[in-house]
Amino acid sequence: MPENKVSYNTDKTAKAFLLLAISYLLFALLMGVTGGFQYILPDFLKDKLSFQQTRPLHVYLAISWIFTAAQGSIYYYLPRIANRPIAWKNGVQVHLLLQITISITIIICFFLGYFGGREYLEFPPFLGLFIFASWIPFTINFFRTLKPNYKTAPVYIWNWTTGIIFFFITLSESYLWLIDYFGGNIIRDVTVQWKALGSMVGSWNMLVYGISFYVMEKVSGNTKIAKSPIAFFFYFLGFTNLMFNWGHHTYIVPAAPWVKMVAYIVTMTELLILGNIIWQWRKTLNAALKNYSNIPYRFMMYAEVWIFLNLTLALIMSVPAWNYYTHGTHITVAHAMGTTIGINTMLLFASIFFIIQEELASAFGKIKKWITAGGRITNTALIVFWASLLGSGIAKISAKMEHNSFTEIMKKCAPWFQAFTYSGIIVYIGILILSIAGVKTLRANSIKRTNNS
């Protein structure tokens, strides 16, 4: 079957996932900007949309952006890798319908003030069961379409397999607090909850990193990259991170010292190896390839910069003596934002723009200048935003060591709050430019495909 016929099978729905993912991203950033204003203007929307609502909305939507963009990319790549149509076409549509319905329900719950979950999953717990169910069609299609032979499979197949399986495991673990054995013991509760959520981050990293390997392979035309020993070394290192690096969240818990030491050592490694892989891949590309694929390439390079910035910060945060001071400050938020926007979002935009470039090269040429501008605006403002969060965290640590009152601490942090709020607006503008460029092209191409069919 010719590749273009294979690609028609579920391309439209795969792009719908990408459009949905972009809507999550824009809404997440809007909630983030709103929350920023609530830092510097405490009464801003206090009676209509309080910080207790904007923060969980921001977190849920940011996580949904990563998972949904990853799923949309994988749905698009699956038939091209397998050279056969998606096994369960209606399953992709069922997945999309479930995803939209669940998201609308969760957003309504947050707006109405209905909570009940834990960190990252603060919506009513029963909705977790529907999220679990929504992943079943995706999982069935992944395994039935690929029918992977793991002896010869490239590393991105291993990444995606691990990410999918551990999403189910970590989501299930994150609701163990509903059982009194866990929820009734604060030490057990905190340890298991952060283990689950730390490993859930590892599951979405597996999906995103697998997508990055696939894009690197296709841009370079070098199939050896995804089957190289260093790629599989990175995979097993990432898998080790998924299993163990959550321990750096629980330094405050009186757990066994070896758990914290293992977490500290493991945390040091993953980003360094990923950065090295991207660095080595960049060196293999000649000038012609870099020029042809300059947009996906450029976003990979943005991610590379953020990998090394976040690696440095992660090393600092993972030292137990320093983590005692940084934990619970905006330094932790800086690490989360650097990872979510600087690394994951840049890598996912590299995938989205790679898909657009492959699908509609003529239209892609018309939006390249907007993508270039959006990328530069986003990353420049993100540097300021990231540094402002670090400044706020350091100011808070300094004030606490001086035994300042809460009011005095907030006064010292106020200039930093203003800096990250205003720079956050510029980050939003940059990503809005990128999103509009992506949405217009994805929708135009989907309409063209529909008319042709």
Contents of the next structure:
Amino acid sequence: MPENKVSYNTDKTAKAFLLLAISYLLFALLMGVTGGFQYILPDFLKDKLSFQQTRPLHVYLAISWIFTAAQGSIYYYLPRIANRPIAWKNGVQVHLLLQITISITIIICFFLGYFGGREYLEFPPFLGLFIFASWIPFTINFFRTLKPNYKTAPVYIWNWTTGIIFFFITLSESYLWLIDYFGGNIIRDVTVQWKALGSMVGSWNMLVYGISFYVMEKVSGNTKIAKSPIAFFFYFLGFTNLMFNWGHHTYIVPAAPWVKMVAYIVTMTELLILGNIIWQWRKTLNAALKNYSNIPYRFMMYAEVWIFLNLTLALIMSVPAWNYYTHGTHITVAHAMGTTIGINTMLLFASIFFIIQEELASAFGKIKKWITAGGRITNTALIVFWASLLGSGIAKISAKMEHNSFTEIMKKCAPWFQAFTYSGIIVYIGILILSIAGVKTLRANSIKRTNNS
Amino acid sequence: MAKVLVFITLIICFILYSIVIYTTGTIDHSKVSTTEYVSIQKGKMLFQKNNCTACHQIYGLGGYLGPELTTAFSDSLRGEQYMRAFLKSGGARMPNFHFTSEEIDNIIAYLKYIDGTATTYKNDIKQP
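Form predicted together with its partner chain structure, per the form predicted on its own context:
Let's see the whole complex now, leading with the same chain.
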């Protein structure tokens, strides 16, 4: 049955962003699984597609999934918040075209073995300039469409503004190594790199958390939450951590000791977030049971559980005495995977399914059982995956304390490598089910719209 | 209005903090000659061009398929000759990059320089 919904002339491009994002996610996970096999089978694709290529592909595509799904969602929400069409319609298409061109170029570079060799940004440096340029239409559209009044704006507008501004800052900062003053001094180079990347993660988290707030507002129908003092308190806490907590990655770098002290103190303020989750636990659980049938809400609840687990892990890892052991082990990867898949991916799927639910309620009803199955499979397998990464980290710590050689360490970790590779395959299957459900409905065009453009 | 002021204050703190990090917070006390510096920079470029960071970590940045390299140069279980052998022929997991002798020298110079700066490791952490 066709549905009457308000639509805008950029909705199609916004959904194209979401489809592109899902394709990034599937390819990222495929590269992740391939990389996992390279841990357990050292010769696997060693000469054709080595870990030197699979890892950057996995990392680049996973990051692109987060940014692109966030941008697609924001493009969809912007005109609905502002009650007017996107200011620069062609800009959305220019952005999409640039995004696709840059991605194809980067993927070709990785396959051909052209690298920039920097963590996260392993593609040749000149491509960073194009990534910077691709965000300009998005930024122009964000500010020109919303024309935000920050005195009265809800918290998600603040989240998005911060995410956009800090993406430009951190991307620029991550290329300071090209200047000899930074690149010629290893301590400065590594510290600034950790600084830029740590805050860049914060910038995409801001985009995703903003989306989550917006969806929560729409699902609950309560517009007061996003303007409440508590929402802004946690926004500013998150913002402070975005700017100053990156130093907990640099305990091992011989920079000035106060860099680490600042990071440690700021990171520990996250205990307030953890405390709030525990404090609100019963309320959250009751609300989750009440709204279980609401798919976007359910995915946000999955993310809530992962926030609790990852925040606990992050706080443990940030204590210098424990960081001494956890640094350089798969415990760090467990934190990254828990955050990327458990939190960001669940929140972004909540947004994608919210958009689909809004547009195609009847078609959405038909795929609900698949989404339910995909969500359960992904999260169950992710728990095993996450635990096996922790297991691998603990095995490595134990072997390091016995002063084992690297070969011996790898041998002792082997069972855990198998566990995370096989559970990674199940995570992939779960995500594949969610993606197929998303792609099928996003592509459906059976909607009768009241065109408001 | 209070929110805007808090935001601006935090941004100013961030800018000031960044300036301090870029200058006094990250001074490198190690001394290298001009010739060594040229070799180190060539080694660094080779390290990046071949995306060694995919498998190896330096100061915590990089992957875990290969060993951490921050203090590999002075490590009693590894050391210069051990690394030269891997750079020349590859290993069970490491592909053979077909480096020339000069390239190997430059990469070693880069790793030696890093090792020289790694005071935190040598004071606190015993590497495998």
